[in-house]
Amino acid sequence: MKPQSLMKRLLLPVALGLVILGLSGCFVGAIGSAVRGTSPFVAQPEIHLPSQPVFPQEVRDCHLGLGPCPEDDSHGVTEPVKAKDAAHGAAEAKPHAKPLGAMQFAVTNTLLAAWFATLVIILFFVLGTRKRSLVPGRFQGLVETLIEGVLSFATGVVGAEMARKALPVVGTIFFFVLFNALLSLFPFYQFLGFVQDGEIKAHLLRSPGTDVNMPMALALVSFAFVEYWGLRAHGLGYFKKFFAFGKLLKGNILGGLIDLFVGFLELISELVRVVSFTFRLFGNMTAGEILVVMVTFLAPFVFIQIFFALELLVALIQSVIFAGLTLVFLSVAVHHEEHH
């Protein structure tokens, strides 16, 4: 039987199966369960915006309210507060998560996921280029296509010479954001965790993009990278766009004050870039994860696949935007015309 004929024969059963699964998801999901007055197929999710510590165990238990906390005030940690109903002798209330102390070290699930993504990226490129040949195989061809794509994109923004210099940092930012977002869609991110009383109290892995620290770290790397090349291209004259005292020193008071005001705006826009980079990535990644979790609760099975496909697109868009804006600001910094 020809492949085309087989595909046509399978099309109707597959479509019918998807419709049945979609209707079943609506029936057993939160919406259908509310109509029938029963419990939903998927338990009501709890959204934890702060990342959760997973190692060491005593810190994790303290954070989740499952065990005693170290009695060291220097770490900013106190004993868990357990609310009781004294009048009725009610059971202890559900413990609340406790924030980590300022000087307390712990490996969080987002940090562990970032390490995992870093390892995957290294293995991906090392294995793809381990046996290089003039006639590349499929894996080597894929790796070369990805790198050439990023290089071509950078060349279109900052030129061929600068693109090769910027590729290590910009390419790392692009692939780090992309791989972290893609890996977080794998199901083991959702079902691997620390279980107590049949519930996952803390996930072992969680998308680093949903932890504001990772987008902020990338934003600071991008900021430092752009400023470094601005200084390297113009020397100390690079600071003239922020502190333009030339006209003021020449006696042109009005022009000097205008230049100072424009320089102040330039400085503010340069610093605000860190904030905008951080919360653009953090907001999109966090909103996507919450959307996937809520749709899974409302209508599991088929409908969630639509939002998974949307998250694949968002992952690519966010990585392109982060790397692209870094290149745009790099171009502005390197080709900035000095004010005389």
Contents of the next structure:
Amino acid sequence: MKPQSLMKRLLLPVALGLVILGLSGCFVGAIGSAVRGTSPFVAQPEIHLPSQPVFPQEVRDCHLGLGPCPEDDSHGVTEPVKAKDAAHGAAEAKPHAKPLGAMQFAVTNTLLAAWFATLVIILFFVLGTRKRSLVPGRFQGLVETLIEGVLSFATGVVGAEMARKALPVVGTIFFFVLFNALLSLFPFYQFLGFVQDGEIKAHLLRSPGTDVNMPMALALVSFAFVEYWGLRAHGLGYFKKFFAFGKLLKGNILGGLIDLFVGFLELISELVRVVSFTFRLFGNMTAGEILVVMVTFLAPFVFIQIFFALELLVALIQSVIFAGLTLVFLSVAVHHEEHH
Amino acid sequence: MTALGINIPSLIAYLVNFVILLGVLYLFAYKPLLKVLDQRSERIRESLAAADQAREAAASSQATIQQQLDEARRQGQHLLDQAREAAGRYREEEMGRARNEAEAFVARARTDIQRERDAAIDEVRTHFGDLAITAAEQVIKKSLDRTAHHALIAQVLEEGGSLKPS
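Moving on from the form predicted on its own, please list the structure of the form predicted in complex with its partner chain.
So here's everything in the complex, that chain up top.
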């Protein structure tokens, strides 16, 4: 039988199966169960904005309200949470998850996922570039295409010479964001976890983009990288952009004050970038995660695929944006003298 | 801060993680791969230059061959012309010589014929004279002066004109 005719013959049953699966998803999901008055196929998800500590176990138990908390993290954190719990009243009998203190260390599920992604990235690239031949095989070709893609993207923004210097940091940011976002779409991110009373209380792995610390770390790296190259390109003169005393010292009071104000704005916008970088990625990843979880809750089968496709796109877009903006800011920092 | 999940140790852990990833990728991916890419582009550039060179060499040798062919054709044509000319000249010469020989042969033959004819006519005339004289002697039955009659006959013949040697 020809493959094409096989495809044709399979098309109808597959499409029919998908429709049936989709409809049954609607039927057994939250929407259908609300109409029928039964409990939904997928339990209502709990949304935790902060990542959940998974190791060591005492911290996890404390976080989940399953065990006593270590003494050192109780100051200033436990009380407000408890107060909040009390405010919610008896309607929510389940103990509320208690976030980590700002200085308390624990391996969170997002950090674990980031380590996992790091391992995957390293394996991918190291295996891909292990046999470096002038005529590449398929795998090497794929890895080369990815890196060359980032390089040519960087070349388009900052020029060929700077692109080669920027490639390691920008490429790593790009691949880290991309791999983290893509890996988190695998189902085992959703079903591996610590179960209590038949429910997953804390996932073992969670998309690192949904932990504000990961985008913030990347934002800080991007910020430090841009400032480093700005300083390297212009020396201490780079700070003249932010502290423009030139006209004021020459006696031009009005112009000097305007320059000072503009410099202040520059400084603020430079610092705000860290915040915008952080919350752009954090917001997009968190929203995507919540969307996927909620759609799974509402209609468990088939419809979720649409949102997975969307998330694939978002993963690519966010990594391109993070790397691209770093490059744009780099270009501005390195060439800013030429604009004036 | 905590409600949002900001956690300094986590932040530091992510930073360290990033730096490690950066270092590993730099050492095992970016640096060697850029080297390979550079080598490849260098190789491609060289190959293209070599191909250009080969194309130029081929074009120039083609031109040389064409030139040589033209030269050979010209020389051949020249030789052919020379040969044709020589043949023509030779033919003319040969034909001239043959014509001369033929003419000489014809002239000689004509002279021979003339001579033979003159001899024959002389002979005939002699015989005819004798015959005439004999006949006359027979007729008139008298002897005549042979020499005087010969002269007379020659005169008669001369007046007749038809048997005079030319």
